[in-house]
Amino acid sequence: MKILITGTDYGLGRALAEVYLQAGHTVFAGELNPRKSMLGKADHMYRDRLYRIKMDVTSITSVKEAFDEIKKHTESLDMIINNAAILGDNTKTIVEELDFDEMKRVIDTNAIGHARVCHHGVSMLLESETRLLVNITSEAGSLGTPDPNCDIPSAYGYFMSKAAANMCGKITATYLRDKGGRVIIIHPLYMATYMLGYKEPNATFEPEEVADMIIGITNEPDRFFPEGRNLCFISADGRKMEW
């Protein structure tokens, strides 16, 4: 398969790129800062199947230029994985001094970034047989999750962005419904990320473990879709998530 993955500089994106490369697929790796990316070590191992492409999902110009580069190598994509995300401040309540400009940046990256990528990428998906869109969001975007970690009075930008990203996936699935396209929205569990500026020490899963779960899902996507639907919201370990 030919796969575009965004946010491959480090964390889950980097792990996803490596696990799909190891499985023999061709990966177009969207990187915000290629010079600092942790994916560099894969260059010599997968030179014939790894295309590292600068992509800032908050810039429609950058996204367009990235797709222009991708189109030099292929006319179609079998799968797009929207993974790029940032955290922002997750400590302040509504009565404290919130950074609303930062909040907009988080939503711009985590939700509108999905829309920018889909705007340029869906037509390439529809040229393939697989036609699979995978959006990495979070249970933080669920209005119905019972998880106490998501029942907190802060993290406005991040939580709102993930709810918006879920809706972006739903709307895109509606467009794809009669065109054979499908959308999987995935919560990546409590995973060690670098969103805080350092690797989170108390997380339950490593990015490599979650990446292995996700490739298992995308290898057999049929079993996760409700009958007659082209949209599902699940966790990386395959559990159905509450919208």
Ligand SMILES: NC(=O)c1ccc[n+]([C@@H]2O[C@H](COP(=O)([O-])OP(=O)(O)OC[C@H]3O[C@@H](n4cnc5c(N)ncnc54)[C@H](OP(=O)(O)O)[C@@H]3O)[C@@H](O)[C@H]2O)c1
Contents of the next structure:
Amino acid sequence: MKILITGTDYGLGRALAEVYLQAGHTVFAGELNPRKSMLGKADHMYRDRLYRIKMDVTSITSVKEAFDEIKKHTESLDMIINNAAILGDNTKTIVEELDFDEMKRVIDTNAIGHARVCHHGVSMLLESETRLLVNITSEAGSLGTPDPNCDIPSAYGYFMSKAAANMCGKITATYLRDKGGRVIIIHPLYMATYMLGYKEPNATFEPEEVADMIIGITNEPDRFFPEGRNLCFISADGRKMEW
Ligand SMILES: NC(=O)c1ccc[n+]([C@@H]2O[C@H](COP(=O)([O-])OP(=O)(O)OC[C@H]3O[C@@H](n4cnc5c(N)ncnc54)[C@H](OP(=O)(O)O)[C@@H]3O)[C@@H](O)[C@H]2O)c1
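Please supply the coordinates for the form predicted in complex with this ligand, as a counterpart to the form predicted on its own shown previously.
After this comes the whole thing, all chains and molecules, with the earlier chain placed first.
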């Protein structure tokens, strides 16, 4: 398969790129900072199947230029994985000094970023047989999942962005419905990445473990879609998530 993954510098994005490369796929890796990207270490091993492409999902110019580059190598993409995200402040309550500009940046990256990538990517997905869109969001975007991790009176930007990203996936699934396209929205569990600026010490999983779970899902996606639907929201360990 030919796969585009966004946000591959670090964390889950890098782990996903490596897992799909190890499985023999071709990966277009969207990097925000190619010079500091951890994926650079995989360059020499997958010279013929790893395309490292600069892509800032907050810029439609950057996203278009990335797709122009991808189109030099392929006319179709079997799968797009929207993974890039930022956290922003996750401590302040509604009565504290909230940074509204930062809140906008978080929503711009985590939710509108998905829309920018789909705007240029969906036509390439529809040229493939697989036609699979995978959006990494979070339980933080679920209004119905009673998870104590998300029952906090803060993280406005991040939580709102993930609910909006879920809706972006739902709307795109409606567009894709009669065209054979499908959308899997995934909560990737609690991972030891550097989203907080330091390695999360209490996390349950390493990003590599979650990447293994996600390739398991995308290898056999049929079992996750409710009857007659082209959209699902699940956790990386396969549980149905509440919207
Ligand atoms: N960690 C968790 O427990 C957890 C839980 C639920 C959901 N998630 C979700 O899982 C996904 C991966 O997160 P992670 O934990 O792996 O975090 P991470 O290590 O911080 O990775 C996020 C990646 O996104 C990139 N990125 C940030 N802004 C970007 C932009 N404007 N354009 C392109 N790339 C950009 C970052 O690049 P730079 O590093 O170069 O800035 C980084 O490579 C995210 O969608 C996150 O919300 C994570």
